[in-house]
Every structure is written in structure tokens, then in C-alpha cells.
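Next comes just one chain, in C-alpha cells: the form predicted on its own.
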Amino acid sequence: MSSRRPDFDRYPELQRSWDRRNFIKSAAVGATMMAAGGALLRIATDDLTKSARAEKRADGRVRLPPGQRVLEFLRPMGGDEGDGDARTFKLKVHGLVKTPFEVDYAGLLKLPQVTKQADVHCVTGWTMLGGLWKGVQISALAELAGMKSEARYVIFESAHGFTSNAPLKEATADDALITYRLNGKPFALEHGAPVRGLVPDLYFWKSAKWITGVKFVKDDEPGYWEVRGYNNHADPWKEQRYA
């Protein structure tokens, strides 16, 4: 068949060949387009992997652990989500703290902020560098809480009775937050939305989505994955995965 278009007045029976032929075309370029794209952040996805291994955090470790890759954005990792409205967000800090307190949406938002960058390295092998997390540092709740000196452990609660436990040091880190924002927009439902955990330093299922509590407590308490076979510390530079 010709490339020019036939007279759909004089052949009207032609219309429906053309309609094809040209769905087929259009098909076969975006395919090509897919396919080259798909090419292209792959080597995107390479290079940024291959730059992290060859760089150094501040405390000398390597900054991208072993077995992960570079992905530019969270992936979802699905759960239980929460109801994800900040008008129903309420934040329980308790435990072993002097004076527990409850803080909802506005309130937190009342608190000491802070924004800071920090890399998340997914279980499942993969890494989000550099993202720009806001919030309220986990050890400035501590602070307000009054939180006691014989807590050793930190055990984050959320939606639909999920928790998540981490030690104090990694809880209670500088860049370690109770966070709202990533790179200056609010978190979409499947993240976590209006608010998560943070632990930077551990594989990312420690950064409790939807979350809905904060508990300082002396024992620890394994959490929902730490009692279906993940690994109770999951360090990422030790690959911490599974028990």
C-alpha cells in the first residue's frame, strides 16, 4: 500500500486497512521508544550505582552497601496502609519517658524542624540516594518526652498494630525522624502518607509507614517482620537481610 493517504471519499472501503496500518505503525515506534528508554535508565541506573560504590560516608563506610542498586525514586513495597489523612493523625510518644505526650498533625508541624539528606536501602536490593527528608528529629521527642536512661531500644508503631524496633543509636541519629516531607512533597498513601519513620542506617522496612507511635523501652521487642524471619538488627553494610 502506498504511504500517502488514499481518498477515503472516492474509497470509502479503504478506511479501516489505513486505520490498521497505521495503529501498527504507531505501535511498533512507541515500542521502539519503550524499549530505548527503558535502555537508557538502565544505564542511568548503572552509572549511579557504580559512582555510589566508589564513595565514602563521613564515618568511612562505603555508601552504597553490598548487593544494592541505584533507583532515582521510592519503590512502592506495599502493607497495610493507614487511613493517610492528616486531620486523623495522631502521634503517641511513650514508653519509658517521663512525661508521654500526644501530638497531632499541627502540632507536629509546631515542633523543632529539621530537613536532612539521607540515603534508604530497600531489603529487597535496591537504594534511593540523596533523598531530602523533612521533620522532627526522633531524639528531640525523646528530649521533650523526657525519655529514661535505662531505654535501650526504640519500638515504632503503626497502623493496623504493625511495629517496627530499632536500637537507640540508629533511632535516635541525627538525620533519624518522625518525617512528612521527601524532597519537598508530601508522601503519596503508598509511602507512608502524612507521616513515617526514618532510620537511615537500617534496611528501609525499619522506617515504619503510616505511623502512629513512638516507644522508648528497655527489652527489645522484635516487630511484625523480625518475627517472620528478618534479621532483628538489618544492617545493610553486614547485609542483614534475614535471621
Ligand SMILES: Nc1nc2c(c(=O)[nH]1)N[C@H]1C(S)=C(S)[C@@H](COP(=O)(O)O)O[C@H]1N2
Given for the second form:
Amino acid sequence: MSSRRPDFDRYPELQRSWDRRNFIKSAAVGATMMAAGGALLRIATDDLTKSARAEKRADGRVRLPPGQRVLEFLRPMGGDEGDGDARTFKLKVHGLVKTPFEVDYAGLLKLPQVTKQADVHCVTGWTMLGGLWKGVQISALAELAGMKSEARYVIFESAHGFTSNAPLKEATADDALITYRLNGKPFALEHGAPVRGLVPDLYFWKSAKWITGVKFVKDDEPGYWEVRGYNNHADPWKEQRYA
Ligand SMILES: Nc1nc2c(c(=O)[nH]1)N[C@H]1C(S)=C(S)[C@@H](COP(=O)(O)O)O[C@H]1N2
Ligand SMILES: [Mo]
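Alternative state: the form predicted together with the named molecule, after the form predicted on its own:
Full assembly next; the chain just shown is listed first.
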């Protein structure tokens, strides 16, 4: 169990359970009470889950999609890792565009940078709220490359042939990014270092780690998980989990 102090600026709702937990810890130290501490941490994230269910997003949808529970941190979900090296990183922007191009890490940093707050929702049932993600908007890549009007979908390409697909609508939303920082920190290798995709309004499996390419297409190309029983669209508010 972690005794790390929650970030109360981001999660003021946690203060009460934290105080309760520290009170119990100081009142009676020992293994039994540490187990109770774990239970209290669970109570704290239950509080976050409850308040996120009561909240509304700017677009009117409930903050927490149905069947989701809040976790404080990204849980590493595996995958076939890339080399994690910013020095060899290359991103190819191609498909239905007038001027395909490739950028290395330094080139990516020269494109217009944004930081967006976004929640992510894993199909296994956890949600991480309020991450600050920094990177380049996929819509900016579309514009730079001169995306053709026939394009309807974005295909994200990753190390070892992993792909994911997303409709243009979600993939070019304001907070859909090619990202290299979460809450000011670079991604650990298991979370997609050096650069990953982020399409927050679809289940998190669409957010390709160890990204190598962004391809704009007319005809959809179901990706790695989409051909393995997961839903092709993956809207968390419609609980589109499986095919
Ligand atoms: N390249 C690649 N990206 C991937 C995956 C993968 O297996 N390979 N898994 C996806 C799944 S199923 C999820 S839930 C998220 C998990 O990201 P995390 O490990 O940073 O939590 O990454 C997605 N991106
Ligand atoms: Mo996942």
C-alpha cells in the first residue's frame, strides 16, 4: 500500500479520507491498521468515483462513464514495447494527405504545443481523471499535412505492428494528441515512452503507446484489439466495450 500523500490541489475530495486515515494510523500503529489504511485508500477513490458520477463535462455528458471506477494513477496495461528512445523516435504522418511528412523528436517539439486536461477510461473498468497531457494535436498534424477531404478515420501505428483506429471526430478533438508528457513528466517505457497517442473520449486501448505513425484514411481499418473482440468504435458513454 502506498503512503504517498494524494495531490489535494487536484483532488480536494481526498482530504477528508486522508485525515481519517492518518488519524487511525497515529492512534494505533501496526500491521492490522495498515490493512485498514488500504481499505481507507479504497474509500478515498470511492469518494472520487462518487463525485465524478455527480459531475458533468462541458459537453453535458456525465464525467464518469457507466461501469467505471476512479484510480489515482495510470495502471500499466502491457503491450509490445518500443525502444523508448527519443533519439531514434520518428513519427510518420501519411495516408490521404497532400504532403506526407516525418518528424523526429526535436521536430515534434517544434510543432505547435498544447497542454490539455483529459480523463482516460480503460475498458477493464478504471478511469484516471484530470491528467495534464502535453503534446501536438492530431488536428494540427492533419492541417500541416493537408489532409484530404475524403479522409474519415485515423489509424495509429506503433512499434511491432500494433495499430488502433478512430473516427476523425474523436481523433481530431481538441484534446486528442500525440503526447510526450503527463503531469509534467515523461512517460515511463511501460506507458509508451517516448511518445504515445491520446484519444481520451474513446476507451484507452485506442491511445497507442510507442507511436510511430498517424495515417489518415477513407476506409476504416480495425486495429489490433478491434480484430480481437473489442468494439470498433469504443465509446465509453455507450459502454461499447466488446464487438
Ligand atoms: N502499442 C500499443 N499501445 C497500446 C496497447 C498495446 O498493447 N500496444 N494497449 C492499449 C491498451 S489495451 C490500454 S488500456 C492502454 C494502456 O495504457 P497504459 O499502460 O499507459 O495504462 O494502452 C493502449 N495502447
Ligand atoms: Mo486496455
